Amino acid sequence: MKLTSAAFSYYVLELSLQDEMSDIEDKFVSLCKFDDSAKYIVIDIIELMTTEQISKLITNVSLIANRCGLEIIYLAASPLISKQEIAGIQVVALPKGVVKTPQLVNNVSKFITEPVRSGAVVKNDGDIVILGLVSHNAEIIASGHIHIYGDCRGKLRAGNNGDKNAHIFVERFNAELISIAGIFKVIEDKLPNNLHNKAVHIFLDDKERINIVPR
C-alpha cells in the first residue's frame, strides 16, 4: 500500500488484498496532518481481485476515510477494472500526466545562515543547505536535496518535484515530519535513542519506503 500526491486536487491510494485497515487508517490521519487541505482520495487497485472483493475494499476503505474527514472519489480505470462503477465509486481513467515525474532541478544550492524559525517556510530549485537550528514547525522544501547542519525540529520534503534519488541529512535529528519525492512519514513517537538527536541519512530504498540510518 502507497498512498503518494497525484495532483493538488487528491490523492491516489494504491491498495491490495495484503493491506491492513488499521494502516490505511494510520496513513490518513498521516495524510491530515502532513496536508491539512486534503479532502479527496482516488483508490488505484493494483492487484488482482473479483468485483466483489474490490466492493468490500472500497466498502471499507470508505468509513475510514469518512472518519478521517476524507471523501473517495473515483476507482482508477486499469485492466485489473471490468466495470465503470463499484460499490457506488465510479471508474475513470487518470489524466495523463496526472502523477508527479522528476522535474529539471536548476541544482543551485541555497544557503542558510540563520536560524529557521517556527512558521518560516525555506523553498529552493535546487539543494538547501542549512547551518543551524530548525525551529519546530518550521518547514524547508527543496527539489533536490537537504542538508542541516544543526538541530532540526521541523518538516523536511526534499526532491518535492518528484526525485525519487533526493536525500536527507541531519546533524541532530527530531524533525516532526520528513518527505522525499511526496512519501512522506509523520514522527509521532519518540525515536529510538540511535536517532533522537543523532545524524542521520534519509533516503528511499527501492521499494519506495523511507529509511532513515544512523550516520
Given for the second form:
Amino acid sequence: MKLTSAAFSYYVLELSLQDEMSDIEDKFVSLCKFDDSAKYIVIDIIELMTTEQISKLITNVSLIANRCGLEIIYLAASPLISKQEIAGIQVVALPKGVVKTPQLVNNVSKFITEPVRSGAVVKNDGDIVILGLVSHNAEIIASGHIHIYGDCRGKLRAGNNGDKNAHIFVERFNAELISIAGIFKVIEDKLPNNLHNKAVHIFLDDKERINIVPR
Amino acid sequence: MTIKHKHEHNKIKQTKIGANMAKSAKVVVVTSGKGGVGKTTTSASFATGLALRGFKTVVIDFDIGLRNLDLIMGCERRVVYDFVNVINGEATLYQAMIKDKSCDNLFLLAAAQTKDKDALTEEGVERVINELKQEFDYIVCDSPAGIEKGAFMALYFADEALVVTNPEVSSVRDSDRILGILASKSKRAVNGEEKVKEHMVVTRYNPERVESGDMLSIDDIKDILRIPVLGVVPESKDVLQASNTGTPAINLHGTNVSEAYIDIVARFLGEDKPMRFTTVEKKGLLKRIFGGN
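Let's see the other form, the form predicted together with its partner chain, since the form predicted on its own is already up.
Below is the whole assembly, all chains and molecules, this chain first.
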C-alpha cells in the first residue's frame, strides 16, 4: 500500500490484498495532519483480485476515509479492472504523467541538537538528523535516512517502514545495533579499527546484506 | 510601648528581606538513578555547605518509606512531623521543619517512614515548594534511587540538578537515563522553559584504581554524560564514619571529603576552583619512610 499525492486536487491510494485496514487508517490520519485541505482519494488496484474482493475493499476503505473526512471519488482504470463501476465508485482513466508523482506523505525530517540520552526514543516518519551524542540504549527510528554528526552508541533503525534504499551516516560509529528495512545486525564485539569511532556509511547491497563502509 | 514598636519594625524588615529572596529561590535536585552512589551524603553536605555560606537552605528527603537523611544529619530523634504530614495538611511547615543543631541557616524536612511514594502528589509537593520559596534561598531535594514516582517528584520542580555518579559503567548509564528524564519530563521541559542546569558530582573516586584501569576516569565519564563536572569526591572511610555519627561529611574538618564538598559548593556558587583529588598523590620522602596517609 502506498499513498501518493497526484495533483493538487486528489491523492492516489495504491491497494493490494495484503494491506491492513489499520495501516490505511494510519496513512489517512497522517495525510490529514500533513495536508489540511486533502479531501479526495483515488484508489488504484495494483493486484489481481475479483470484483467482489475489490467491492469489499472499497467499502471498508470508504468507511475509514469518511471517518477522517476524506472521500473516495474514483477507481483508477487499469488492465486488472474489467467493470465500469464497482460498489458505486466510477472507474476512470487517470491522466498520464500526473499519476504516481513520487512525493511521500508526511516525510518531514526531524532535526535534533540535544544529546539523545540512554532510554530515549527518537522516531520520525521521514529522515532524522542529529547533531551530537546518541547514548547507549537510545533508539533512533526513521522511515527514511539517519544522519548523526557526533558519537553514536545506541540503536539505529532506518527505513523502518520497509524502505530498502534508506542509508545511515554516522560521524563516530560505535552503535549497538543497526537495521535497514528490518534487516538488522547486532554489533556485539568491538569493531575493527577502521570502523570503530570512525565515520561510516551503512546501506543494503543488492543481496540485502548490511554493508558498513568507512567514509 | 517602645518595645512593641521596635518589634513591629523588625517584623516589617524581615518580610521585606523575605520578599526579595523569594525571587532568587532555587530548587536543586540531587539525583542519580542508581542507588548507593552517595546522593544522601551529597545532599547533606551540599545543603550544609550552602547554609555555612550564609544562604538560608532547606533540604527535603523525598525517599518516603526509606528515610535516611535525618540519620545522616544527626536529627533522627527530633522528627515529629514529616514531609507527608505537610502535604496532607496534618501539620504546618513550621511544625515539620527541623533546624540543624550546628547551623542556624539549615533546615530539614524529613521523609515519612510509615508511608510509601504514592503519598507524594504533584499538587501537594508544588504547594510545599512554593511555600518554601518564600522563605529560603535554596531548596535541596534529596531524590530516592530509581526513576519511579519519588525520583520523578524530586526532579520535577528543579531549577538545577546535581547528578551523582560513581566511576563505574552501570552508575554512569543510570545517570545518563536520569539526564534524559530531566531534559524531557521536568516541569521546565514540559513547559518549554529554559532547561534544567545540569552538574555532575563524581563520588567514591579513587585515582589509584583509575590509573590501574579498574575504574572509569573523569574523562571517560565526561565523554558519556557530556555535562560539566562540579566536583570529585574521593573514596574515603571518613564518609562511613560521618554517616554513622550523624554528621554531614562536610563538617569533618581537615579531611579530603570535607574539602571536596567545600569546593563543590564554591563552584556551584560560581567561584573558580581548580579540581582536586583527581590525580594520584605522590608520597613525600618522609611519608614513605614513616608511613601514614
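Predicted model, so just to flag it, every value in this text is computed and none were measured. Definition used throughout: the rigid core is the maximal C-alpha set that superposes within 1.5 Å between two forms. Residue numbers count along the first chain shown, from 1.
Once you line up the core between these two forms, the Cα of N197 stays within less than 2 Å of where it was. A displacement of 2 angstroms or greater separates the C-alpha positions of L75 between these two forms, with the rigid core held in common. Relative to the superposed rigid core, the position of the CA of I141 differs between these two forms by less than 2 Å.
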